[in-house]
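Single chain ahead, written as structure tokens, the form predicted on its own.
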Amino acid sequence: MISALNCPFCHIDDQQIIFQDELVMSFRDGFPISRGHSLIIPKRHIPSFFELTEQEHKSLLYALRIIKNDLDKELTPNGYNIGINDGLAAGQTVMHLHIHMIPRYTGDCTDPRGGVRWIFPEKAAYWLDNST
């Protein structure tokens, strides 16, 4: 596991921070998949959502609301994908817990139905399954 010493999220430039309190911070994703794609992280270096304290959990959810309100005002997206990759098997590449706040815009892809289900494309379009 990456230590806090080598963690890119533990060394964010203050100018990148768009929101913070004593427990969490938020900044734009360095590799955004949409305009405004933001990350919300605990300041404490932990890899998993399930290691949060109760107060960290509350702060992360509060920050999520703040970032959403800011994005609504700044970019007026039509929806959001909110996600956490928790563990290597789930695709986590930076082992510091982070919540992806991904603004979505009408027409940004051909068919957004299924959202995060597309990590398994063969199971994503369940509404087309005629076997039931």
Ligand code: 5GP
Contents of the next structure:
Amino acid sequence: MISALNCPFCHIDDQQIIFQDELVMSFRDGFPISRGHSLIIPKRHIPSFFELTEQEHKSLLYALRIIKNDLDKELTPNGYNIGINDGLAAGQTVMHLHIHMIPRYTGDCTDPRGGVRWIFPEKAAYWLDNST
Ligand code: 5GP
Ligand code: ZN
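Same protein, different state: after the form predicted on its own, show the form predicted in complex with this ligand.
Following is the full complex, with the preceding chain placed first.
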């Protein structure tokens, strides 16, 4: 597992921080998949959402709201994908818990239906499935 020593999220420049409190902070994703793609993390280097303390949990969700309001004002997106890749099997590449806050814009892809279901493209479009 990546330790705090070589974890990119444990070494975010102060200028990159868009929100923080004692326990959590937020900054833009370094390789954004949409305009405004932001990450919200606990300051403590833990890999999983399920290791949060109750107070970290509260702060993280509060920060999510703050970031949402800021993004609404700054970029007026039309929707959001909010997600956590929790564990290697789920695709996590930076083993410091982070919530992806991904603003979505009408027309930013051909058909946005299904959202996070597209981790398995062959199963995503359930509305086309006549087998059940
Ligand atoms: P994961 O695959 O673990 O869910 O997501 C890791 C995210 O961290 C990716 O979206 C990637 O673009 C972002 N990322 C990786 N390294 C850095 C970095 O050094 N700085 C920032 N701001 N984002 C990073
Ligand atoms: Zn870390």
